[in-house]
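First comes one chain, alone, set out as structure tokens in the form predicted alone.
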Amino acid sequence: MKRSLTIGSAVAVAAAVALLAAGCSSGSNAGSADKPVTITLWGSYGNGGNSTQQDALNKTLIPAFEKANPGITVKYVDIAYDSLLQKLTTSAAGDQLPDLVRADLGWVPQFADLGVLVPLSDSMSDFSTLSKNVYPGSLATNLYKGKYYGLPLDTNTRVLITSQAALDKAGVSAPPKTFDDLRAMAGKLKGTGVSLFADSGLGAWNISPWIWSGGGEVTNKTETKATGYLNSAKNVSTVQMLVDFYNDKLIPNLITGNTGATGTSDGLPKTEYATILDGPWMQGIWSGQYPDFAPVYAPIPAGAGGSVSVVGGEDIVLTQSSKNKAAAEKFIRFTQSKDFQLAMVKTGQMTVVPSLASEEVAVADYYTTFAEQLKTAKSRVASPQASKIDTVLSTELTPAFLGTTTVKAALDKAATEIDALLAGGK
């Protein structure tokens, strides 16, 4: 998933106390026929209900793992995504976390900061080998203050999606490959009633692919400073390009928060919008709602920085509350296996292991574009303040689109506010 939320400072204090208590247990039981153990995994595979993903986990993968590891029982607890973070937060305060969590990648730095996660780069002897097998951008979502607190479980990214009808309307033969191509397509769509591009916001998930592809950054490499990076000349130019499209009525006001505008999932197949950025899950949505729609997938248009998108997905993390850490680590290793990864590919998820990409494409050929895009995709700022950074970007960029401030002034203000968050401001 793309979202992330913030955990209150009061919980941090409570969680620190919980950590001290958790440190008293050895957590060394690996499970055996003589000493059976049960490990618990929380996640949102079914988003609170039944799904092909949850069925694959419960009916195929967990039984296979238990058969290969006599003495270890895996109990999966499905929790609706919108409820999971709150449950994790409350449980962290009371030292009642499960052994394992399928965590939104935006949550990992927040819980690592609380001290309730085990740094796998310290605890797993084969972590280096496992980490080299996954997409670097996905792995980076687990990094916090020099240590990795999880491993990628599933992944996704955003690519450019259009339709042949939109391309025909613009009089072009293929999706725009570069920023210049995008500008040229914009000129051909003026006055046609078809918007060049649509998106549903201006947060990091939305704006980062444009910033990175334009050759800019949100922060420095150590993620300690935004000023001088977010408000760089390259970013001003890239965001100004989008603002210009908006002013020419080629980007709808959906991007500035108009909830009455047509959503991207409807606007693209209806040819109201020529292009959107979105993920592999859209194929399933359109096949049910618009069975005759044939989406065209292409890389993010390349600017000075190339074609760079944003990493989404989930990670698997081990909690300090676990009393069976060795057994839990065995299950983590299993999630990185070919059997686990490809079983989940068949349910609509993308593998985190690039060496399996060819087999992934054999399941559904539209994965090809996403797998290629993942090679250069990057993670958003890994900070406990990630959701606040997201809010700053959206709040400060919106006035630039609405014409009440300049792009430079908006980025200057956002950079200053993000500096304070990165410095530990609340």
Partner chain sequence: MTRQRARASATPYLFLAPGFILFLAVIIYPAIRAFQMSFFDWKIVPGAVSQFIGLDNYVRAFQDGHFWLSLSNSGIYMLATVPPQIVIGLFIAMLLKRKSPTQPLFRVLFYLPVVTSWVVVSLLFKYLFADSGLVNFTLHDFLHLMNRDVSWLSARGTALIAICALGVWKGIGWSMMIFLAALQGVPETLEEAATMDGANRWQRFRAVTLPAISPATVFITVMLVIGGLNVFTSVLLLTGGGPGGQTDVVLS
Contents of the next structure:
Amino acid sequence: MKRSLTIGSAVAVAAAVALLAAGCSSGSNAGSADKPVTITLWGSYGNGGNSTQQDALNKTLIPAFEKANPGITVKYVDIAYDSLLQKLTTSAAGDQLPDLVRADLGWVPQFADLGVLVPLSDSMSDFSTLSKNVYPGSLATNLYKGKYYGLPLDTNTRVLITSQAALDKAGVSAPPKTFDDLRAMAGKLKGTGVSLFADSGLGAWNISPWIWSGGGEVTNKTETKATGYLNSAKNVSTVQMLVDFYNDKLIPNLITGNTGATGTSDGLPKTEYATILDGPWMQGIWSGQYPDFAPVYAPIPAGAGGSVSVVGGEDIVLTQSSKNKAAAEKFIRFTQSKDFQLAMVKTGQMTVVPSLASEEVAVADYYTTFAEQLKTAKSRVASPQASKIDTVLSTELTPAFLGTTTVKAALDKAATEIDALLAGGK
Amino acid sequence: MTAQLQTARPRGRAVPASQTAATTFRYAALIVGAVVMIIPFLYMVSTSFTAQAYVLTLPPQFIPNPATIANYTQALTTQDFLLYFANSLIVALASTVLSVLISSMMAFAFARYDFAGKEIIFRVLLAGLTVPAVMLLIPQFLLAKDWHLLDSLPGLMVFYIAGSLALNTFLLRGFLASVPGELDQAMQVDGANAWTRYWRLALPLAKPAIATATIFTFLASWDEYPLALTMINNPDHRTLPVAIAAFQGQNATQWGLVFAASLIAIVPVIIVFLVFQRYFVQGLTSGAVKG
Amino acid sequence: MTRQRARASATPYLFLAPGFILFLAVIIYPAIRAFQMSFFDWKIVPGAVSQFIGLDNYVRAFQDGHFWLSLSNSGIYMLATVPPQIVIGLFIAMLLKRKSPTQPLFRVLFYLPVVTSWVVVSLLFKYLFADSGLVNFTLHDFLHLMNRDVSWLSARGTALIAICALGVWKGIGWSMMIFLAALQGVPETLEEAATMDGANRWQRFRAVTLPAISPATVFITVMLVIGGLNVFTSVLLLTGGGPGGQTDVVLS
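Please could you give me the other form, the form predicted in complex with the partner chain, since above is the form predicted alone?
Full complex below, order starting with the chain above.
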């Protein structure tokens, strides 16, 4: 009995101490928040323990901005990329959003639809000047119902990446420039155990470059209809080409969702895969993991539509709940400046300002291919339903690769479902 | 081993051959089981000592070559890892103590009293158990906002305590109900009030179950991620799981780093486990019926 | 006498009050809110008008073939993981019940998977079940049980095997803990009496141990069934619901 009493009192003391400590720690920080003007920016520059981007922001860019704009303090809060969307959604529900958010470009229509973003094309008098400086493809990702809700911060796209070892194995001298080159390369790789091409899924990010380069479209121009566009004869033949490769074991089942297959970032350096489509961040990954690997960058193979890739990147948006909109807009202007853009280029983020492209290429050679590809790259459907469209594409296209349905039937079905999504999301 | 087994079971009849066979079987089963349980874990330990260039090569390597402790130093130095560690410790300790206290009181009421509404109240608790935490996230966030519990550690504790109440009450009630009520009645006859009977009799009797509840609650509060992510904005109030998640990047994840951080995070849970599991050893028989 | 009764009847409510009030406010009220939201075309932003759509969300879910596939996946997961966790957990608890110097060590080893986060163990299993992972290596190259490598995570059936294996592996320690605590509550005198009556090991287990720990068994079963239906993280990280949504579970 005695023993239990001592345990009981120890437990009670521990609880009291813990509560007290918690009270102190929350109390001591509460006071420091109310400076003249503080604007908060949420983003995921943290990039998985690689702190170069966050350091550039916190140690160089933000101090420079604060110096130029006395009285404004900028607080950057880093949130893990995988959790950012969810955190933004709940915070929007609770009216707890920060002033500024660095959002994945696919999220802008979704949040604009919720009504939590300020249309910058209305609120910023110099918006048209700022918007003329950036790539149209990147800018377009901020458009929702005729208004722009953000400005691009950084951009990226996918290009064809291969290796000398893979080209040697296929007996070709240069990366495939056209769909025909690709088919020729396929013939040579058949039976060698090296896959012609690998990708990790069938979403819009994965399949769009093929569709556009093949001369097809996902939807009509106004993004209200997919039937008649997604299931066009051109798209059927483009996707059929990929399905044929798949059937000849030239595309691994990674593309149909085998998460146990070798990833593209490992398969290419190991010459299991001859080509992949990917972004500028791969260089950083390989220099850490495969220091000896020398990737070869080339444009997406051209089909009937030319060489057309897909735009990725992040936008900066201003929230309706911001109490310091003028200060926040100043920071948005700052992000479009040469200083900001070039500082981020050095950390692996491509600039959204075409006039800085030559300086960008000077930072690293491989940016050349990406910058060139960006000139024609297109953005995916800008809709609050974008993620559902992704799901439809991969769910409906997978059976076509597995052979349980025809390409035509799969595209018809996907188009019908996307029509419904676009009608619902307007 | 046989000798020990026989001291543990003083009345065990001496049939040495079958005894030895049983012991051998017991250990064989335990060792095979333990090996299966530990292999994936060892793999994680090995990865945490591996440089990024050699991480997750296939087939898996169990002995890192070359080995490095860079992941541990980086985990401890990037971000305010120690602050987050302390935050998590405060939240988990306070939540555990309060939750076990409050739920053992509820369990005592359920196990020792008959009262109007008992069934309904217990069913409401059970119903609470079946609601997936993901579903509650947004309503709970709105509630926290109304109550000004956002962005503070005590605010998180309120949700962690409430979240573990039903499970703990259920667990402790089951245990208390299986304990014969005679001792309680005897104390009641002696004039002990309800609090004394709870504090002096029920709690010590329920030691194994309380140890279990403590271990579970500590682990749950220590590991909780979605609520901590949603409710905390100020980086100074972050808890460890949020910090560990930040090591996973958009395009690349340094697995050695994530595993090293996770292993550091496992240490307190193992300590709590080791401290409280010894209460399993002194069970009912020695504690109450005989003593 | 009347005073005595009045006090006695108030006592249980006093013991219940702090916990139950907190529980109603922080769990039940939000649960009701969530349930209420499910009848609306819910606009999460404050001020926006949410339209009452009645059972539309449910009708849409029930008409969606995908919902039923998810439901059956959750059901399969539950059936495949709950019984093994109970049986193996109890078996190990029985083995670890007696005092011995190695006992604490084994307890920790069996409990390790429980304390490791879902994210980390899911990733571990993804690599164990990868095309050239440890599982294929062991079954094909080492034990020669299979004549080729299997793409475990590429098809619904085999992917579910991997997900269930993870569930059982991570859950055994948990049920073992509760059984261990419950086994301490079985009075030794009962067992000894049964031994005196000439009952063998199995008979003692059936007649004495099992009935004595039945509250714990019920508890574990209920909790595992609930947990089985709520499985989410491991599926998301292991297969992302793939291939083509074939392994999605209800929550996703």
